[in-house]
Every structure is written in C-alpha cells, then in structure tokens.
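One chain follows as structure tokens, the form predicted on its own.
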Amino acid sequence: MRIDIITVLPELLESPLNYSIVKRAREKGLVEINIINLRDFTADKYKTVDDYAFGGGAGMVMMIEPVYKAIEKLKSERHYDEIIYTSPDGERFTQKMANILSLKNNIIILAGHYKGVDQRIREHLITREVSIGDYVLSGGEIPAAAITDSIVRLIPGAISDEQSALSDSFQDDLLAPPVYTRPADFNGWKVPDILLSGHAAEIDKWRHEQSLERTRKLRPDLSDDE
C-alpha cells in the first residue's frame, strides 16, 4: 500500500508517522508513506501556496495551481484509488471507513490549511472529503496522521497479533470491553473472577456482554436498540 500526503507543513507529519506500529509497517515494506511538500510545486520565489479570497473576507485560501500540479505529478506515476481532502465539513471518519481504505492500493491525502482550499480543487480533483470530528484544527496534518495511523494498523502484518485489531472498539459498532492485567488484586481493587477462570467461552460471553453494556451506556448512538 502507498499513502502520499500533500502538506504545507511536512515537519508536522514526520514524527507521528515514524514511530510504533506505523514505523514497523514501513520497515516491513507493508506500506510506503511519502510526505510531499506542496511548496515544491510553486514557481513563486517565496514558495507561496495561498492567496486572498475573491470577494474579501478573513483568512487565506490554498491556491489551485500548486495543488493541481502536485496531484497530477503523482497521478502520472500510478493510479490512485482515493484522493482524500481533510476538512471539518467532510464525511465523518469511522472505523468502517478505515477498514475500507486499508484495502486500497494507493491513496493521496491532501491536508487542508489556512481558510481551506480553492473550491475547484474539491470539485475536480478530490474523490472523498473526510473529517475526524466536529471541530476545527490549525491544519489538516493531524487528521492526515490520524487517518493514516488508523488505516496502517489494519494492514495484515502491521500488528503482530492481528486478532487485536479485530477486537478494537467500533469494529462491530461496539465499544471494546474493559481489560485488566497483573496484579489481580491491587489495593483491594480486584479483577473480575470470570477473567481468572480459564473458561474461554464464558470469558468471550462476558466480554461481549460488557461491550454491549458499555456501548448502550457511553455511545447509545451506536446501539441497534435506538
């Protein structure tokens, strides 16, 4: 799998994508992640990639020409399954979407910045707009990193225990059950007896019941009972 991230601030993405599971997946050759500096695609001597909005108003707008050049350069080298734009008004990113994207071969993520991008970019170049939540950040680099991390950990081989990813929260529209480790008794706070019983079927049943209960209590919007 290949993920190309177009950004005006590549430094913001270097660290999050060079540690832990993502780093190991890159080292294993399971995923290739390229951070592309949008400023490399402008002829302006000051490397400008933004300008004032037509019609006035506060905030700068990412210009269409450098974005177009960057995307066309990448598309000339390979086919892309998705060209994603990170935006607060995009489709809400979910575990289901992460699962779908993890099966793709090549993805471009355009990290939004400033007041946003020229609308023509969204109309003619982007295939999917994605939001990680109903709030505004200084730029799309953090959402791009979050989306990338969520996708990469689902690639077979990225996590040594693949069953771990399959039991994550939201995989079945349920929150994960509570987990415990040693010691079994700390300050009188005890691990539920069922988890120490050794009865795998009963433990699985308990965990499923806990997932249902936690989902109904904490995220009733996910429950089929609504």
Given for the second form:
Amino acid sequence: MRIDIITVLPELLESPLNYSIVKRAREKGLVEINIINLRDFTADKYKTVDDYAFGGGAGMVMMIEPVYKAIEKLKSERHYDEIIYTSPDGERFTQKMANILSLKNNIIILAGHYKGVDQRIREHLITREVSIGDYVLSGGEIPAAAITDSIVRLIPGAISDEQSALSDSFQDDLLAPPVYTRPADFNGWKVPDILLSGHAAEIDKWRHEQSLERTRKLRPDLSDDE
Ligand code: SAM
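Return the form predicted in complex with S-adenosylmethionine (SAM) of this protein as a structure block, the form predicted on its own having already been given.
Let us now look at the entire complex, which starts with that chain.
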C-alpha cells in the first residue's frame, strides 16, 4: 500500500508517522508513506500556496495551481483508488472507513490549510472528503496522521498479533472489553477472577459480555448504525 500526503507543513507529519506500529509497517515494506511538500509545486520565489478569497472576507485560501500540479504529477505515475481531502464538513471518519481504506493500494491525502482549498479542487479532483470530528483544527496534518495511523494498523502483518487489531473497539460495532495486567492485586484492587482462571472459552465469553455491556452503556448508538 502507498499513501501520499500533500501538505504545506511536512514537519508536522514527520513524528506521528515515524514511531511504533506505523514505523514498523514502513520498515517491513507493508506501506510506503510519502510526505509531499506543496511548496515544491509553486512557481514563484516565495513559494506561495495561498491567496485572498474572491468576494473578500477573513482568511486565505489554498490556491488551485500547486494542488492541481501535485495531484496530477502523482496521478501520472500510478492509479489512485482514493484522493482524500480532510475537511470538517466531510464524511465522519470511522473504523468502518479505516477498514475499507486499508484494502486500497494507493491513496492521496490532501491536508487543507487556511480557510480550506479552492472549491474547484474539491469538485474536480477529490474522491472523498473526510472529517475526524465536529471541531476545527488549524490544518489537515493531524487528521491526515490520524487517518493514516488507523489505516496502517489494519494492514495484515502491521500488528504482530493480528487478533489485536480485530478485537479493538468499533470492529463489529462493539467497544473493547476492559484489560488488566500484573499485579493481580494492587492494594486490594483486584483483577476479575475469571481472567486468572485459565479457562480460555469462559474468558472469551466474559470479554464478549463486557463488550456488549460497555457498548450498551457508553455507546448505544453503535448498534443503531446502518
Ligand atoms: N474554514 C473551514 C471550515 O470552517 O470548515 C476550516 C478550515 S481549517 C482552519 C483548515 C484545514 O484544517 C481544513 O481545510 C481541513 O483540511 C483541516 N481540518 C480542520 N478541522 C478538521 C476536521 N475536523 N477534520 C478534518 N480536517 C480538518
């Protein structure tokens, strides 16, 4: 899999995508992640990527030309399954979407900035607009990193124990059960007996019941999803 992230702030993406599971997946060759500096696609000496909004008003707008050039160059080199624009008004990002995207071969993520990108890019080049929640961040880099991380951990082989990703929250529309580690008794705070029993089938049953109970209590909406 290949993920190309177009950004005006490449430095913001270096650290989140260079540690832990994502780093190991890159090292194992399971995913190639490229951070593309939008300013490399500008023509002027100031490397300008923003301009005033037509019609006036506060805030700058990401210019059409550099974004167009960056996307067209990538598209001339390979086919892309999705060209994603991160935007607060996009489709809400979910584990379901992460699962779908983890099966793709090549993805571009355009991280927006300023007031956002010129609408014509969204209309003509973007295939999917994604929001990571109902709040506004300063730029699309953190959303791009969040989307990338959640996709990469689902690629088979990215996590050593594959079950670990499959038993995470939101897979099967359930929240994950509680987890415990040693010591079994910390100042009287005890681990449930069942987890110390050694009965694998009973433990699985208990975990499933805990998942159901947590989901019912904390996120009843999950079972209402289509
Ligand atoms: N004017 C835009 C609006 O009100 O919808 C917000 C622009 S925001 C300051 C700059 C960029 O950050 C956006 O273009 C988008 O790429 C990114 N961004 C901010 N919040 C986001 C969110 N919740 N999900 C995805 N991207 C977001």
